[in-house]
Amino acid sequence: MSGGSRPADPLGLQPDEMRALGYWVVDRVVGHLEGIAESPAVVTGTPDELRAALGGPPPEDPGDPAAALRTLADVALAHMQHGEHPRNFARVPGPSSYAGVLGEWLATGFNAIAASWTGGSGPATVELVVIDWLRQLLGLPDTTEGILVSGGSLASVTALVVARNEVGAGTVYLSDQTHSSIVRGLFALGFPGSDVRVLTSDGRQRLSVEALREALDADRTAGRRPAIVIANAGTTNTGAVDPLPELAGICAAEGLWLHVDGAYGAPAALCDAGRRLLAGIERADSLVLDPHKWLFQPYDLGCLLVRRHGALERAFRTTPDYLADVTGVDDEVDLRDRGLELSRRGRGVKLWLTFRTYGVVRIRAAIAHGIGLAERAERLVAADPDWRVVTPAQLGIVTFTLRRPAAGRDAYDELAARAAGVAADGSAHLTTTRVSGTPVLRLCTINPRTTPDDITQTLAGLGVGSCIRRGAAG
């Protein structure tokens, strides 16, 4: 080797320089965070305006590292949803916890790879143990094994390639409310339409155990192969949970796999009344949770559980000559054969920093909060003689709308209008669906900086009357 220093950018910045940065970014985050409820829950900007601020030609000679990153932090970052804001409702938002970004610099700093054994055992080790703690917090066998992913999309495409490996090939039933992206997943997967069978859900926004079994049948009857069946563990939509229990039941006895979704909604098991809601989670033959959703990450984390020892080996294990020097040997193990990755990021460590900073206790009483919130407006909403709910608070998330919309209006409308109202004056983001056909406003309220103050000023801003009352008396 040869002697004197080498220098820490050997593309040109100076230690000192490379410190000063680091440490306005930090400063930076940190005041974004301490000042997020005055700020705006959502922000957009036009494509035009965007693209003067952040393009130009490509920049030949160097440039102003500290104006580089103003420029991102006051045009880029600051136009897009906040889902750490805490009247940020909208769909499911991403709450982050300031250790997860702690362990996400770290593990960017540190480049972490976890691909191979031989080239990133200790990232790979962060991973296995925080996939071992889900199990554990789960209540899944200590066959399961994981491997951790971008989110939830991935995360269900890589549990259907293990499912129709270990299974074969075969039809595939779920509700109608199963998200979308497992539907473009089994698509992109090569299932033929023939084979994916969308059932119409009950009253409670639930796959029918009765519609599964008459399916099935039917199925068999017309020499159909019935071979998957996807659950959900708290819908997007409603935060609906299927009767996991009962559709464990079936797949044993028939044997088929069972995969849940509990993209958001899984984690709420750490707590004992979303354990009491998801009772039977543990029998999943796969398991999908997003730690980016209901256990404060930054994007993007998803994670896959399977119950089947070797089975995601089985489904991506190869073996090329190009990589015949970093293969695991006994326990040592090499993720890139968990899954579709090869090259992939030390995901692990920005979760087991969370866990390790906060512990369960804090993390639970969070979820727990979440939920109790949701509760929370929808006893406000019930109040109002204007208003109804359409479905009751279930995991953090509630639906509701006017009894009558205003004259000449149309119901959609209307609630899309009072939406965008208080998403335009920056107090609040919220979205709009539909449930059975019926348009709805949905509070999705998973995030633990939200204030039970935040839920009553949200609501007096669509005109809940309760909650305009209780804003004049307070």
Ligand SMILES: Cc1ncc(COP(=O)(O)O)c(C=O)c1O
Second form
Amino acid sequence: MSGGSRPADPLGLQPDEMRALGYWVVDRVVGHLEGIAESPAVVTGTPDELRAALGGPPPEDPGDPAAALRTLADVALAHMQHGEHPRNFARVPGPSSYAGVLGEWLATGFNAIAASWTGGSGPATVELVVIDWLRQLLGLPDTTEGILVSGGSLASVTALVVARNEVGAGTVYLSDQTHSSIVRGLFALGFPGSDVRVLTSDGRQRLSVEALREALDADRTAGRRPAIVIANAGTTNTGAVDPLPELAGICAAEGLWLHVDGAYGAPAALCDAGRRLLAGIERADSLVLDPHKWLFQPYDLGCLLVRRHGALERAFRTTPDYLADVTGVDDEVDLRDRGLELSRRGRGVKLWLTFRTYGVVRIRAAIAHGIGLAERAERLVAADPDWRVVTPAQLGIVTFTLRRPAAGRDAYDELAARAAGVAADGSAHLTTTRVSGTPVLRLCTINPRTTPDDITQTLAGLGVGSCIRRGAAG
Ligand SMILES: Cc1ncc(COP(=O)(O)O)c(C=O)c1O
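Switching from the form predicted on its own: structure of the form predicted in complex with the ligand?
Whole complex next, starting from this chain.
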């Protein structure tokens, strides 16, 4: 290669400009994080106003990247729910950590790929290392392998492909509290409706062992072949944990595959309180967790762990001629052979940096903090005779309702109006849901930036009287 200057790249920017634009991005993001508690938790635009600022015909001529960056930050990124906001309690917020953001930026800057060993052995090793850290923290055996994907939905679909490949086609059992993405995944994978048994959960929103046994017996009697049990380690609605030890026992005795959806709740196993609730999680054949939820990663990042060595590759390995010379040998892992994606970014980098930066100790403390905040919210609601705790604080989620809605008002409408009220004044973001048909408000309190006072103020904003009095008393 000759040393001289290279011809101009039509997409190239000068190094000084690249630096200046990059530093602007860092300043803007850090400024956003510094002021987040005083900014609205969610802002929703109208299609017209957003299109007016962001749309138009394809830009034919080059533009000013600094101006375009400002438009993105001021308009596009200003109109969203902010996962990092300390009073965003809606669904499952994504309270990402700055170490995670830095890791994401660095990996993207290098266009990190983790598909074939030859082309991405560094990012692949990072991914394999973080998967093994998660395995150890969750207590699965060292036969366990895994893959990082976009999130819980795809991780469970990937798991179900593996499960069917290992145990064969048959009937799948799950509770009515299982995340909707799993039922959608089963149908997308071609599981016929007659092979999907959605069982009514018990009074604590858990998969009923009794109902499972009855369904297994009935199906066997009818000549069906039970194959997979799907358990929840923290449901989205209430944080309920299915009876994992009993389910693992049944699956082991009957040769069924136990898939555990811990997309939301599994990281809680890092701290003592969560570990107690999640006992038995380590017996899963496949386990999903979402680092973009409770491991403080920016979107997107889901993880699948599979206990049986080689099961992922048995389900997904392909050997086209054009990949023959980028195929690893011996213990070199081609991550493209563990899932549905060929080109795939080095997703592990941000999580690796997060663990190296904070250590398990601080991550564990952050998770325990979230569990404690929901317990505080439960106590405050319980102290108000006008409100009722519907499901107690479980893994950072609590649900509650008004005992009597205002005269002439539908119970759901009343709760929705109160949630809309705190969203409209920007002070907080939370959502309604239903528990066994009862309309409730729901708080998911996993953000380590959330303070006890954020909980008190949010409840006061919703009209929880004990909090209003407390607020007035300072
Ligand atoms: C329990 C559970 N499973 C699966 C999912 C789907 O995960 P994702 O949105 O990352 O695809 C969620 C999302 O909130 C969840 O809470």
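For the two forms, the rigid core is made up of the largest set of C-alpha atoms that agree within 1.5 Å on superposition. Positions refer to the first chain, counted from 1. Since this is a predicted model, take the numbers as computed values, not measurements.
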Quiz item: Cα of P10 displaced 2 Å or more between the two forms, core superposed?
Solution: yes
